[in-house]
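Next up: a single chain in C-alpha cells, the form predicted on its own.
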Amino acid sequence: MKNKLSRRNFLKTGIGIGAAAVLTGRKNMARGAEEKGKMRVVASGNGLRATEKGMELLRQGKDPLDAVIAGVNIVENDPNDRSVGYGGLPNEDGVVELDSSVMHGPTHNGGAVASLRNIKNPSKVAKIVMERTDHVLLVGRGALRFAKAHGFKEENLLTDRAREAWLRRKERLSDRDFWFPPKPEEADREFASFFDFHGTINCIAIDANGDLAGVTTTSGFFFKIPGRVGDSPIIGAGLYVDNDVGAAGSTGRGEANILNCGSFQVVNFMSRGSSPEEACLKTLERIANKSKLLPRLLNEEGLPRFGLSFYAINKKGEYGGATMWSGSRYAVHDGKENKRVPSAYLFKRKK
C-alpha cells in the first residue's frame, strides 16, 4: 500500500534523501574538492602492490596518471601474475594479447591499445597514444608500430608457465585431432584454475587536489579467439573518468560490460548523488536485467553465471566496490592503510 508523503517526511526517506542527492550533488562535489589532502587509490583485488605504489607518488606530488600507471606496471611485469602483461595467459593460437587504456581527469583526455602483442607494458604505451596522438584507440600491428616507434622494445611475453597452461587447454579440447590428450595426473591438479581464466587490473586515484585519473589493463580471456577485443580498452567500459564526479573501473566479462558502458554508468550514477558503493550495485543490476534476454548468459537460477566487478572514487574521496557475486575483495589506500577489503556484492554464492 502506498502512503502519501508529506515533502518533509518525503526528504527524510531514502528515496528522498536520495532525490535531494540529485540535487545538490554538484555542490557537494565542488566542497569537496575544495577539501585537500584526501589521497585515495583503488584497484582491483590484484592491485594490492599497485595501491601502494600509486599513494607513494602521489605523496611525491607525482600527477595521478603517473601514479596509477606506475602501479600496475608493478602487475604487468611480474611473470608470476597470469593477469596482464608478461605472464598473461595468451589466445587459442598461443600468443599473449594486451589491452589497456588510460584516462586522464584534469584534460578529460585518454588512450588506449588493443590486441597489442610482444610489449610487456600496453598501460604505457596507451598514455603516450593519448598525449602524443589525436587519437584514442589504436590496435593490432599499427598499436605495435606505435610503440616501436616510441621505443619500446619487442620481447615474447609468453612465459614457460603460461605456455604449459595453453598447451594444456590444447590438448584437452577434442579427441578427433592429432594432439594426445594429457596424462590424468598431468591434467587437472596444477592446471586445472587456469582452463576458465581471465584476468585484469584496474587502479583508480585522487590526488590531494581533487584530480582523478586511472587505467585498466590486461591480457584478457584466456584461450580468446585472436582480435578479440574486450572492455579494458574501451573508454566508458572499463574505465571512465570524470573530474568533476569521479572515476570508476572494472573487471569481470568484458562483453556484458562493453553492451552496456559499465563504468561510464557507475560515474553517471555517482553524478546523481549515488555513492560510489551504490552507483557499483546500480550498475550491476542494469547488467544483470540486461542479461536476462540472453539465456546463455543464466545459470538454473535464471542469474548472471558469469562474474564482473566494479570499483570507483567520487570527488570527495569516497570510494567503494561491488561485484556480481559474493567473495570478492578489491585493494585500497586510504591514506593510513594499504588493504584489501569486502566488496559488495549484488548476488550472494551458494556455499
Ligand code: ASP
Second form
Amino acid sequence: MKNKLSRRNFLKTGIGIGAAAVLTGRKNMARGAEEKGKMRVVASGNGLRATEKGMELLRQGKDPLDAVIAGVNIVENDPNDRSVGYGGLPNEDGVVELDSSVMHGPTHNGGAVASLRNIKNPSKVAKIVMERTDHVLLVGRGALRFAKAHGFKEENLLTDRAREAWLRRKERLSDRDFWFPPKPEEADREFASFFDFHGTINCIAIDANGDLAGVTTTSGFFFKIPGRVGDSPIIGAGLYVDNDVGAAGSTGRGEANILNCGSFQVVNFMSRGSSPEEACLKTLERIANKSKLLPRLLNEEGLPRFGLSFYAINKKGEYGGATMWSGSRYAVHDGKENKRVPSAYLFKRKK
Ligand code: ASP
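I would like to compare: after the form predicted on its own, may I see the structure of the form predicted together with aspartic acid (ASP)?
Next comes the full complex, and the chain you just saw is listed first.
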C-alpha cells in the first residue's frame, strides 16, 4: 500500500476518478447511449483534421482502418507538425525515425513499423505489414527495405526547422566539447521549448456497423537514442482494438505506457463495464501508482512528472479521453460536429 497514490493525494492535487468522470463523462455516456450505432472518430488534440477526414470516409462507407489512416496521413505529411512524419523532430544523430501501428477490429489483425527512416507515412507501411506479411512488427532497415519493395519512395524527412532545433540542442548540450552554445538572439527562439519535445497522433473510429479500428503514428521523443522505440508501434501499449469491446490509443511518455500495456488495459477495463473515460482514468491511475517505484519519474510532490493521455471508444459509440495532468483536449467527430473537447484528468496542474 505504501506505493499506492492515496485518495488524499487525488483530492489534494486533482480530482478522483469518480469526480473526473462526472465532470466530462456523463454527458458523453448519455450521448453514446442515445445514438447507438452512430459513427465516431476520436483523435489526440492535434488530430482535428484527422477526425474530419476520418468521418468523411466513414460516411462514404469506407473501412474504419482506411478512414483513420487517411486522417493521420494529413498530419504525417504536414511539415509544421513536429511530432509526426515529415517535419518530425529527429533523434540525437539528427535523423528522423518514425514509429506507427494499426489495428483492424473485424479481423483482429495488426501491423507496425518502428525506427523507420526516410518514409513519410509509416502508418501506410504498418497497414501493408498487416496485409501482406505473416508478421506484426518490422523495424529499422528491414522496415525500410519492406517499404521500398512496396513502392514507397525514400525522402529526406528532416525539415530545416527540425534540423535547426536539433543543432541548437546539440550546441547547448555540453560546455566540454567544441560546439559553441547558441547565440543569445537564437536562445529566445522557439527551440528553447523543444527540450523534451515529443508528440504523436492517435486516431480511432467506429463505423456504422459497429466495427472498430485505430492507428498511432509518431516521430517519438526529440533527441532520443537512435533505435529507441516508443509505445506507438507496440500493439497493446500505443494502440489496441477489440472489435467486441472497443478501441483505445495513447500519446505521451511511451516508456511508462509500454511497461503497463496501457491501451490493452483501457480496453480491458471497458470489457468489465467501465465507460471509455473511466477506463482511461483507471489505466492512468494504475500507471501513476507503478511510477512511484521509479523516483526519477516523480516531482517534488511524489506525483508522475510526465504526460500521458488515452483516448477510447466502446462498441456502443461512447467515447472518452483522459490525461495524467489537466489542461489537454482531444479531437472528436461525433457524426454531427467536429470539435476538440476537454480531457478528463487524474491530477490538476498548478497554475
Ligand atoms: N508516445 C510517444 C513515444 O513515446 C511520444 C508522444 O506521444 O509524445 O514515442
